Amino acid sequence: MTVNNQVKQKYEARARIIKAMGHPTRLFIVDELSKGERCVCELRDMIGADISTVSKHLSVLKQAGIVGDEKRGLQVWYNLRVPCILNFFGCVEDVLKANVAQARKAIT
C-alpha cells in the first residue's frame, strides 16, 4: 500500500507540529502561556536564556502555528494561538503515567 502525496503531507504538517514541541524549554514556554501572555523579556528571565535563545525557541512555536505574537511599543508579547494545544501535554501525562504503571508491573 502507498500512502497518496496528500495524506503523507498531513503527516508531514503533523510532524512539523510535534517537532516544534520536542524541546524542554518550548514545552515550559508552551506551558507559561497557558497562564496567559508574556512578553520576550519575562520569558527570557524564567528560562535563564539569553533574549536571542528564547527568540529563536518562539520562532519554531511561531511558524508552527502554535504561538503567535503582538508587538507593542518596544516588546513583542506572545501568546497561544490555539489552547487546544494543552490537550497534547495532557496526553504526554497519560503516557508517563501509564509508561511507570508498566514498569512497576514488570518488577513485581
Second form
There are 2 protein chains.
Amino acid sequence: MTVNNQVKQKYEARARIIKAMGHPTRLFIVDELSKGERCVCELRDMIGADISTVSKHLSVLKQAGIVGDEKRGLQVWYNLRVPCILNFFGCVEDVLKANVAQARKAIT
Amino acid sequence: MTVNNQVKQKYEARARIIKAMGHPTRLFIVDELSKGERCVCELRDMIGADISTVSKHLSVLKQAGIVGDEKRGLQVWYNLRVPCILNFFGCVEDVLKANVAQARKAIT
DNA sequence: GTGCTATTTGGCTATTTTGCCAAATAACAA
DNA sequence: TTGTTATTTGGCAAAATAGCCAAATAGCAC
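Let me have the form predicted in complex with a further copy of the same chain next, following on from the form predicted alone.
What follows is the entire complex, opening with the chain shown before.
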C-alpha cells in the first residue's frame, strides 16, 4: 500500500496533535491542567518563563484542540478539553522504563 | 509549585519520546509496524521518500526506544518495541472528532 | 477619559528539524 | 578479489520552532 494524498493528510492531522504534546513545557501544562483549570499567570509562575512564551505554548495546545480557555475578568483560564490525553503518560513511562532496562542490560 | 531542575528533566525525557511520534511519516511507520515487522525498503516503497530519509526517521524512533531493529542478511527489519504506543491513536482520533464537532458548532 | 493588570501578538534571532544527495559501510554472490 | 544490493552516515540548504522583548489589546477601577 502506497501512501496517497488522502492518507497523508490523515497522518498529518494526527501528527499535528501529537507534536503539540512534544514539548516539556506543554507536557507540564497538560499535566497541571489535569488537576483543574489554571490561569496563564499561575502557569507562568510555575514554569518561570516569560508570560509571552507561556501564552504561545498555550496557543499551540489550543490550536491542536487539547485545551480550551475561558476569559473571566482580567484572567484567562485554561482547561483540559480531552482528558484521554493523559493516557499518553502511562505509555511514555513504560517506554522510559524499557529504555533503562535495555541500557542496564547493555552495560553488563 | 515551581518547576525545578529534576522535574524539568523528567518532562524533557517524556517530551523526547512524544516528539519522536510527532511526524506524519513516523506515525505511519508506527502504524505499519503494529501489523508486523517491516524492512527499510518496504517502508521506503510505501512512503515514497528517499531511503536515507526513511532511515533517519527510523533512527529517531529507535533512539526514543519506540522501535527495535534486527539485521538479517542484507536487510534490517524494524519492529514495534512498545505496543502501548498505539493507544495514542485512539485519543488522537477523539481530539480530531471533538475539533470537527466544535468547528461545526462555530459555523451554525 | 486615565491608570493598572492580564494576556496576546508581532518581530527578531538562535536553534532544531527535515529531506535530499553523495559517500561510506555491511552482507552476500560470483 | 569485484560487483551488487540494502542501509546508514555526513553534509548542506530550506523550513519550522522556541523564547525573548516590545507593543497592542482587553477588562476593570477610578
